[in-house]
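Coming up is one lone chain in structure tokens, specifically the form predicted on its own.
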Amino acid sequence: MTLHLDDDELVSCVACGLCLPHCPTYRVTGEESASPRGRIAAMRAVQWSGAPLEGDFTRFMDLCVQCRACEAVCPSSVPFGHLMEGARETLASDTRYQPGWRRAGYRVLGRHRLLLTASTALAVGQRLRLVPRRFGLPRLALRRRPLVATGNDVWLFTGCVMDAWMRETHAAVMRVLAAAGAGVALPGPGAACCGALHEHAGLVEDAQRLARRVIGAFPGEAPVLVDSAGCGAALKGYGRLLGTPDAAEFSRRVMDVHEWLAARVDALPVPARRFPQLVAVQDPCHLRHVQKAHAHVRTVLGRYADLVELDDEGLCCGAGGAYAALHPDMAADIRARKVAAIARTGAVVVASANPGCAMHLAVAGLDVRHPLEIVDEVIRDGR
């Protein structure tokens, strides 16, 4: 059996170790198969060998969280995330790796009006309190107010998730925008989905058939900007997925919105007052490891508030997109490690500019926001 995995990639690795501090499933387990050089052994060995797929194999590449900060330590550089996509896609292909009711649940994000319906049919649900919360949803509205879109200067991607589950996020990132002087314009509905979880899932056929359908979605030459983290990599990132120039001069106009906003952070309103409390950072993986665009959240949220920084050098916090709904155990053991060091810093509020950590980090009881969503309030107050 052979994997979809370049040689060259998979013998950069020189098992030097240097990985095992920063990957969280070793910390947790202390076992070798957990740990990013673990997972390329046993690449090789399916890929040189042919060891097989089922069994041990998928066990080990499924309990990757994928937040890829094994690639921000490592002195080769192996492009540790690319690996575990090409292997997944073909545990996805050849095995039962992705099950009929997993690849339901992929497609319904790219199905806007019934990923609506059903956040919708959630929010009911969250009343009639037959939702547990150790699902870890955010309390769904009932009801979206419509976004209007103010201008043409920049676009702004809406989504899956953000869309149906935090649009009012999105409307505090506009206001934001807007108080810094640009016209927002938004998507239609090829946006609804940027197919990340897809890739990670190794539906690599879904997440180009999504990957086109937003590119189509935001015609022009105006920067693409994300306030979700973890779609943000995945857009910058359609230049790999597709392999064409359309798509690669698609992804260099795409910005984390802190990116864009730090280099005219001084057009934003100079606060009347500072927000009232202590505020945690935590860098989302795909921010810090992946974009790496975590400074500019600093830069942005700094000017309206008093920020603490967490001193776990950028461990995962363990929501991982899907995967703590997939790995609940896991996922909580290593949420357990980001909120104590959380509770370190003594802050009583967290920003996170990623829906799955804000949800993650909620669950335990923490208070937890966008960054931009502090800024909006600041500004807002201060008028």
Partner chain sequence: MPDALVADLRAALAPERVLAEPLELTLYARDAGIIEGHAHVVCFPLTTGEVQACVRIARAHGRPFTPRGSGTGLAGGAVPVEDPVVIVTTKMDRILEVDEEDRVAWVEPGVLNLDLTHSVAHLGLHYAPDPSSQQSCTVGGNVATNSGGPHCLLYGVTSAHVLAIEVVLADGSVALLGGVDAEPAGYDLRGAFVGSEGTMGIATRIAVRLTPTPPAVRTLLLDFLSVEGAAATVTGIIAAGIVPAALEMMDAEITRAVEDFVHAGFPRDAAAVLLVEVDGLPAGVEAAAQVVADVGRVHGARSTRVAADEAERALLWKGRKSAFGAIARIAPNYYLHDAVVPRTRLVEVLSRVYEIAARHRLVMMNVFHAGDGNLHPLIVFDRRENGVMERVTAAGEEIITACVEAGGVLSGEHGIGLEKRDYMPLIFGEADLDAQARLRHAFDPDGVANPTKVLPAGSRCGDLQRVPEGAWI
Contents of the next structure:
Amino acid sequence: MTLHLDDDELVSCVACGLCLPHCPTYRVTGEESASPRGRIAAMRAVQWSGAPLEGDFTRFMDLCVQCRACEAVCPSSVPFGHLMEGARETLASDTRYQPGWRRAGYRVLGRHRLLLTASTALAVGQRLRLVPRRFGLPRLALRRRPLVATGNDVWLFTGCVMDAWMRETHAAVMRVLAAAGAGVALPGPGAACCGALHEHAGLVEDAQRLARRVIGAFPGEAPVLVDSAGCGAALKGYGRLLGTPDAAEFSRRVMDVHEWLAARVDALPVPARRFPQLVAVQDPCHLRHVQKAHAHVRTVLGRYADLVELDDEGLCCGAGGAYAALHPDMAADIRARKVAAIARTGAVVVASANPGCAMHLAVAGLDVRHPLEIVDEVIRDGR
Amino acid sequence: MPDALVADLRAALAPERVLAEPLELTLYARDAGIIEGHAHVVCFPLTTGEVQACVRIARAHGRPFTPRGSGTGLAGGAVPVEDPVVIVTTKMDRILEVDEEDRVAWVEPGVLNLDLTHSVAHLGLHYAPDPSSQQSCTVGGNVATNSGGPHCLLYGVTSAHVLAIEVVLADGSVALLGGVDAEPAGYDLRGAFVGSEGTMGIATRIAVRLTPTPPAVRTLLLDFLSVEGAAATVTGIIAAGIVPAALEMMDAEITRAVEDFVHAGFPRDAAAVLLVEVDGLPAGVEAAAQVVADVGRVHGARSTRVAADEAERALLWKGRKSAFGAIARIAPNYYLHDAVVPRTRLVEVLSRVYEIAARHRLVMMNVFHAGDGNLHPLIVFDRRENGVMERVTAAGEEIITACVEAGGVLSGEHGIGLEKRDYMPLIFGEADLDAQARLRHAFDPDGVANPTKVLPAGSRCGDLQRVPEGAWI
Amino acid sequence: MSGGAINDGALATFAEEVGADGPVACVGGRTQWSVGGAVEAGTREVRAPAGIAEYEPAEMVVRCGAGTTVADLDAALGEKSQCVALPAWDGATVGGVLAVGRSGIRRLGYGPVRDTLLEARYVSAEGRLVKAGGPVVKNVSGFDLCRLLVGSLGTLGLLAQVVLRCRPVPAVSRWFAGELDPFELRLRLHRPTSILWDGTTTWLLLEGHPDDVAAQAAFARAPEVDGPPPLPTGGRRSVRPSELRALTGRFVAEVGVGIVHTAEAQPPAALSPGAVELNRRIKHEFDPSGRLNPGRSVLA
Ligand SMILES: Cc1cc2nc3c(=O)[nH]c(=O)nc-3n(C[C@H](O)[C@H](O)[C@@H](O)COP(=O)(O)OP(=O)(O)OC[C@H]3O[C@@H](n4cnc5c(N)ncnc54)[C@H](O)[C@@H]3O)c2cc1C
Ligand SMILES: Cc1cc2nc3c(=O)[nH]c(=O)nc-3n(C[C@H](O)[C@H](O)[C@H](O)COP(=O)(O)OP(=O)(O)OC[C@H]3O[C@@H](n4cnc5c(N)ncnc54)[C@H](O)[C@@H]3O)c2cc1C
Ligand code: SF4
Ligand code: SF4
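Right, the form predicted on its own is done; let's see the coordinates for the form predicted together with the partner chain.
After this comes the whole thing, all chains and molecules, with the earlier chain placed first.
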């Protein structure tokens, strides 16, 4: 039995435990099996000592949120994200880790028209109170106004769920970009889904297929801006996922929208009045730990609102892409810590640059907005 | 098919808080050191009563028990030997009481050191012992190993900050050691328990002293062209009657590695740097900082940089505290030593330590608590290289011997555990070890609390301890 | 400076003197002879060796005989502007102070006596010389017998030689007194060395850099005085620091520490049954025949 992991990567963990407090599932359980160090030890047990894949090992891997906080704090630079994706890839191909219904669910994400239809059906279901609240869905719109391209200085990646469920956020982002003087181009249907969830689930081939489609949907040299931290991290990782020069070149063009705006913050209008409420900044894991672009949110948003930091050093909120749907109890326990950290700041409005986090936190009753929605509101109020 | 011991534990705690599957047990085979053992079963009590139940059930089935916190220990203290019941405190992580006036906090053993400090920061207080692992290690583990950290030079190690400990003893009974008043009656049982590495029972509630945050702080970075100059400065500062809050030294190799990692402006061409922090009231701090700079200049400091603000101070400390991060760039594995020598012999011992590493063809760096003579020679290597472990072990032994010959001791903060147990006779004679065994015996007459740790077999005259059968690497 | 007045030979002689049988008690300055109860009649008295064995000022530790008086030790250390954090009552010996384990009125600033002892060589009930701890300022090699010995009243072993942590003598050291709120001072001042309170008057000891002392004194708004008040010597009680607020009657209290000095004797502090049993077992392990300081008990 082997996991097909790189031994060099697997050997690099020295078991110091410095990652433990940054791991959301360890924070909730206090158990090694739910920690980065324990997960690596389990991978070693499989790869080096022939422990079985099925059963406990699968359970330990599946409980990981893939927030990659452990990777960011690891003094030995253990590439945890890559190890976990590799382990899941083996699980998906060699075991029944991803049963048919889960695979089918992920496939819908890549088929945008189907997703939109399904979303409308869900929205109707919500009106009829057929969708339980604990599913954690936002209140979906029955009709979505189409986005209209405004130029071709930059691309905006629109994605799958976000476009279907939170298109208003894209609209706000486009208005802010326009205020900074940038014309925004919109991709064709090829850019339907970044494939991050597939990659996290170990469905690497699906992820690669989607990646190739996405790359094809953004011709030219213009920067590809992303307003969802999870998608942005995935797009920036295409070079590694596909291993081709084209993909690497594409990844170099990808920027989080705040990253792009931060470099041009002086081009943004000076606010007539600042946002009236204190804003707590929640750092999406894939912005902070993977893209390391969380400071840019503060540069941009700080121009328009008074910000307050959380004291939890960027601990994950538990959303984790599909995680909240697959592990609702754990996700809720993780979220409880985040909610408490937000409560300690005294702020009532929370800014989150990732739609998954925003939805997940909103279920706990918080007023969560995309940072650029707040910026948009201030700019529009000033007119 | 779970055995009767596991079944009893599950009945007493809750099934999901008792682990016995092979893969689950593998994850508890070691701490952050390099020795591996084997756990029979792992349990997670939530209360003192449940800890008592774990101990009693273990005993009823003739098994020893091993306490465990976060498993960041480096001496193998939490490594399960003799197939014990591993009792993990990580789910006992509540801060029970914070008394602002008396500056005392009661905590459960699984509270993380840095969490405690964060939770009282708004009161202008902190928990002073600050091991480099403070983000991860538990207060219970700190108590059991008597942990230290950079700022323990002025403020004292864990023992100086623990007032009272509720302990579940090896027979399952509970005793309160020490007290939150100044002079609890009887022998200092609290003092005896601190540093006992789980061999005298399990701490289930701990009262710690909280320290007010000083009104003024100065952080200085001194840069030297010779290790001797830096070491002489250390002695000179102490001799000048200054007790800095922290006095840390980094040698050339580690300074370069750290600089490449954090870009804090550490001089890449220095032979050694000193990171010195003085705190207290403004005038005293100013004067002490001046003395530090003067002493440094006398001993050839090339430059003295004073942190201008809190951000710069944080950056300098980040450099010191990410030393481990930096070394990962050089080789994947490290072996971190821990010994203390008289501060006046630092120069001599350091040169011996470098000589030993060179002779064994090992890469060695030094980043350590110079102010109290606490050396941390750090050997970096790649475990997969043939025969490297033998060289690492041999060098380690010579380093320890060199420190002891200079009048030093085996460990300043990591403890003895399994790692250094067999070196104990280097510094203690038969009568000395016998006395320690008696203390242990008073707490745990049958030797069931974390057996085989700290004292070498046969420490008790005429009472041979069982020899460990644990798997070793 | 290296005294050499006490060497290994002196330790061996002391051990021989203590021997392996018959009741024996160690005498220091006899200033606290009654603490822990009277020694049984017929007990042989011995005295620990005196003198400084080793003192390296740059090391800030000193090795001396347990029979050395604190005053002699401080005089020697004072030449290098150092001292030890042990209360220096007339005639009191280092061994006696450690055996009694009571800290002085500077505990708030200096910490308790138990944090001062780094290494101890003592004579066990079997008459053997035993080493505990080590001669360096930081040490976790093995169990902490030093802390066990501090405050053990000579009932576990008789101290022959010790290594102590030294401290720099502060630049200035000034007492102030007035009708001030001692609890407020304790919260507002940064690490004062001592705050004493008799229910009306507060005495404050400030040490360190002259400017800091002046600034803190100005904040406290108290005039300078010659020194601390005389302490009632009849009894001594230890409470949680905040409980001092509720004190009545005649007393001098160490604010922030929780020690109360009274004229009348105080009942011994209570101990949990579990701790009492541990005390008994420890005494039994170290001195099974009860020959060390017979009649004296840490629980009396
Ligand atoms: C008027 C007065 C008031 C005092 N008030 C205080 C006070 O408020 N706070 C305070 O801390 N101290 C106070 N002291 C006491 C003093 O400073 C020490 O605490 C005291 O114990 C000094 O020891 P000694 O040498 O006189 O010991 P002794 O009185 O001779 O002996 C005390 C105990 O220690 C044992 N002992 C002595 N030497 C050794 C040894 N080498 N090994 C093992 N056991 C030994 C003895 O057997 C005896 O049990 C006061 C003293 C006086 C005279
Ligand atoms: C990168 C790194 C840096 C470090 N830096 C420092 C440093 O600067 N200073 C320092 O002192 N140490 C340092 N350490 C060592 C380690 O972090 C400390 O020893 C720490 O106190 C261990 O705490 P833990 O909770 O991880 O305990 P564990 O490793 O789980 O256990 C340590 C010992 O304590 C016992 N134990 C744990 N909990 C209890 C309890 N409740 N009751 C009784 N016994 C118990 C165990 O049986 C074991 O013997 C470092 C370690 C690492 C990996
Ligand atoms: S993953 Fe990194 S931080 Fe975590 S235990 Fe391993 S080496 Fe340490
Ligand atoms: S990726 Fe996140 S959840 Fe997974 S082990 Fe690392 S820190 Fe824990």
